[in-house]
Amino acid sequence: MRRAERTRFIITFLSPALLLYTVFVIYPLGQSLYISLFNWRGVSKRRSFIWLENFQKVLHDEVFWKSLKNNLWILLIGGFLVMAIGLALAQSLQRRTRGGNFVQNIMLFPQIMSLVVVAVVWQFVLNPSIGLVNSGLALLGLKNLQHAWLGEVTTALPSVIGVYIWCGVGFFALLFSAGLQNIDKELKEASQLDGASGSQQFTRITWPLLWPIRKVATIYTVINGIQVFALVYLMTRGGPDHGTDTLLSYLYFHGFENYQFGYATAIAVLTFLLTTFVSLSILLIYRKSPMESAR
C-alpha cells in the first residue's frame, strides 16, 4: 500500500473518533474556558466580559484553597489506604475457597450500590442519636467517644474519607487480584526454593510485576480523589463550615445555588488543569517499568 493510500485509509477510520472527541470533549472544554471569562448568572442572556477576574478571585478565595486541601486529604489518605487495603485483601484471597469468594462478593457490594443509597445508609449509621456507631459505643461503655460524626468539623472529613474507602476497596481488591493471578507461579516457587521469605517475594517479585496494575490504580485514585463530589454533597453538602467541601462541591455551590456560572466555570477549568497535570506527572513517573530498569 502506497503512503498516500495508507494516509487516506488512516484518516478515514480515525475521522469519526476525532469528530466525536471534538464534539464531546474539545468543544465543551473551549466553551467552559470562554464562559469563565464572563460574569454570568447562567439564567439570562445578560453577561459581562471581565477577562481573568474570575480566576483572580478564585486564587484569593480561602474556601477554594480549603476545598483543595480537603481533596488532597481524600486523595493522600483515602487513596493510599484504599489501595493498600485492596492489595492486602487481594493477597489474602489468592487461595480460591468458598469463603474467599464470598468475602470478595461482599467487598464488591458497594460498587453495585448507588451513591445515593450509600450516602443515605451511612448518614443513618453515623447519626448521633440513632446511628449504629454511637449505639455500639454506648453498649461498650465508651460514651465519651460518641460524636455527631457528620456535624463536627473535626470528625466530618475523616467520616467521609472512611466511607470513601469502604466504597472503593472492593474495586481495588479485584483489580489487584487480576494482577496477582497474571504473575507466573513458577517465579514464586523458584524463589521459595532459593529460601526467599514472604516479604522478599513481595518486594522483589510481586511488587515489581504489579507495575501495570499500580499505574492504572494510581491514575484512577488520583482522578477519583480530585473529582469526588456525589459522596460529599449527599452526606454533608460540604459542611460543617466548609469542612468537607471539595473542588466540585464548591463548584456546584457557586454554579447551581449562587448562580455564579462564570465563577463556577473558572473553578472547573482550574480543576481540569490540576487533574491533567497530576495525571501526566503520574504517567511520567510510571513511564518505565522497574523490570526494564533492572536490566
Given for the second form:
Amino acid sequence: MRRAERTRFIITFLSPALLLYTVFVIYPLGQSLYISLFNWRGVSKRRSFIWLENFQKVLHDEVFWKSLKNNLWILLIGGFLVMAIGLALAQSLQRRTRGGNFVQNIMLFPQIMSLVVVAVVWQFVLNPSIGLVNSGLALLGLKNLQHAWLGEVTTALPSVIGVYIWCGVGFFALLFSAGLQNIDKELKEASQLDGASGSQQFTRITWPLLWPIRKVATIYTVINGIQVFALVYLMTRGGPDHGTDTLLSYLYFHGFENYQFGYATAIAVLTFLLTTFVSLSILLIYRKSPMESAR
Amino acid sequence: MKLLLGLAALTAMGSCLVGCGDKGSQSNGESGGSEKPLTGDAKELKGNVEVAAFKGGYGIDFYEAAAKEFQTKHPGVTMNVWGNPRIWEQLRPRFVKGDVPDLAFPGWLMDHWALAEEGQLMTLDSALDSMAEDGKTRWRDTFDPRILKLGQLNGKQYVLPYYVMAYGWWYDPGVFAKNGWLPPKSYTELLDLCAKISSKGIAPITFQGQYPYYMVNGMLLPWCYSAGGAQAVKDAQNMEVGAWKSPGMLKAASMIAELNDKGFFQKGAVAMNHTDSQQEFLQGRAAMIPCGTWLYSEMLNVMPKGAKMEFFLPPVVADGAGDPTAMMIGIEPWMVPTDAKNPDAGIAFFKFMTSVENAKKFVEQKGTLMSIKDSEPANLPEVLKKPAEAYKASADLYSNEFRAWYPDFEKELESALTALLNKQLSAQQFCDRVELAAEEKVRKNDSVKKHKVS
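Got the form predicted alone; any chance of the form predicted together with the partner chain too?
Every chain and every other molecule in the complex is listed next, the one we just looked at coming first.
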C-alpha cells in the first residue's frame, strides 16, 4: 500500500513537468522528424512523402557542409577564446580592486543586451565607411589594414566570432568567478605554505577543482556554438558568399525564404542530432571527476 | 533550448498540417491553381472583410483610410485592415490552416506563385472582366496591360498589381550641377564620369552589398539586356541552357568587374546593407546608387538638409542589341485566397482602391508609379517625374521574375556576384558558376516547379 502511495505521489509531482515537456519538447521533435520526410512548401496542406530524400539531399549540399564548418570555427575558436578569456578575467577579478569592480560591473552588459542591439551596434562599429574600427585604423595611420569587415570572405567570419566572444565573455567570467569563490581558501593557503608557485596553484588546485564549472561551461559553449543564428542573420545574413552561414541561418533560408519546409526541417533534425551527439560526448568525457580519480 | 524553440517554430505550421483536420493531398501537388473564380459582381456587400497588408515603406495608412471610405459607401461591411513588416510569417500558417483574410497583400517574401500553384488563390479573370469602380470601363482595361501580365500564371490571373517599382540609378542633381557633371547615358560616358568623380575624392558608385539583388536588378540584368537584347534576359529567366553564360551576360558581368577593378565602386560597399549605402549616397560620399523608386520614401526621414535625388536609367552599352529605353519594373501583388470567407467584398475593396481617383491619391501621398492607367496626378511629386517619363517612354518593360520562382538559385547568383565583387571570381568564372547553379538548382531539380516568362 505504501509503495502504491509513493508511486502515486511521484506521478502526481512529475506529471505537470512531464506533460509540459511532452507538449513543448517531445511532440515538436517528433513532428519535426515527421515533416522532414515530406516535400512540403509550407503554404498549403499539399505535400508528398519522400522518405529520407531530404536528408540525402542535405548531406550532398555543399552549403550545408560549409555552414557546419562555420559553426565549428565559431565553436572551436570562439568557444575556446570565450572560455579562456572568461576564466582569465574571473581569475584576475579575485583580488578586489577598484578597476576589478568596475570591470565586474560592466562585463555582463553585452549579455543582458538584446542580440539585435548587439548586432546593430557592431554593424556600426565595423561599418567600412564610418565605423569606429576603420576610423581608428585611419587615425593610427594604418589605412592599409582597413577592411569591409563584414563583406570580405577573409574577415567576415572572424568579425562575427569577435562579436560572439564579446557577447559571451561576461557570462563565462561570472560563471568561473562563482566556481573560483567556491574553492576552499585554506587549500590555496596550505599550498602557498608548501611553496607552490602561482602557476602550480592554478594547475594543481584551481583547474581540477573547477571541474564541475568547466563541464557546464563546455556544454553551454558547444550548444551556443551550434545554435548561432541571430548574430549571423542580423550582421551578415550568412554572406558574403555563405562565408558566415551557420546551420541555423541556412535552415532559416530554406524554411522561410526558399519555401522548402521539409528540407529546412531535415537540416533542423540533423542539427538536433549533432547537438545531442556532441553534448553526450562531452558528458562522457567529463563523466569522472578528476578529484575522484585522485582519491 | 534555442534549437528546441527553432524546431517548435518550424513545427508550429506542421501542427496545422497534421492537427487541423488534414485533408492534404499526398501527391506532390503539381496541378495548377484553384479553378474557383471570383466574379466581383456582387451587388450587395455585407459582413466582415479582413484585409492583411504588408507594412513596407509605404505603410498601411492609405489602405486604412480607403477602408473607412469603403465602409461608408457600403454600410453593410465591417472592414478590418491590419499589417506589419513581416506579415508573410503570420499569413503562411493561416494559409496552411485555411483561415485566411479576404484580401491579402502578403509582401515580398511570400512566395505567391507557390500559393497559386497549390490552389490557395482564386483566379481573378472574371473579376477583371466585370465593371470597374466607375461603372463604365471594364476593370481589366483600367490596368496597364504590361503590368497586369506580371500577375498571370499559365494564362490565368492569380494576383493583381497596385503600385509599380521602377529600377534605375540615382544621383544628386545639386552635386552634379555644382561639378558640371551629367548623368551618363552610355557605359563609355559612365567610365569617363567615374574617373572625374574619383578625382574629386568622391566614390563614383555605391551599392547595397549585403543585398546583392539590388545590383542584379540595377546592373547585371539591365546590362545583359542592353548588350544581348531582350531575348538574352528572357532566356536567362527561363533558365535556358547556356543563357547565364551568354555573350550578353558575360558582357554585363565584365562591366561590373571593370568598374570594380578601376576602383569606381565605393570601398567597403560590399559590406553595407541597404540603409548604410543609401545613407552614404545621401551624405555625398558616393555620387550614384542603383535602387528602385521606393528610395525616396525609404530615406525621407533621414535625408540631410539640401540633399536631392534624381532618377536615371542604367547607362547602356553603346551599339548594344537591347532597346535603350527598356526599363526594369517590379510589383508587390495583392490576392484573394481561395478559402476567403468574404471574397466578393475583398475584391470589391481592391477595385475601390484601384479607382483612378484613389490611385492618383496614392501617387500623391506615397510618391510611386501605379499600375492604373491615367493615375498620374497633376502635381506629380518631383522625385517621380523622371521615373514617370522613363516609364512612359519605355518601349519594353521587363521584370526580374526568377527571384520569386527560384529563391535558391537567386541566392547562389547573389553569392557569386559577391564573390565577383570580392575579386574571387572573374566575369567568366562568375557566369560559369551561375550557369552551373541554373542546371543544378533549377533544371535538374525535380522538386522545383518550372516557369517561363511569357
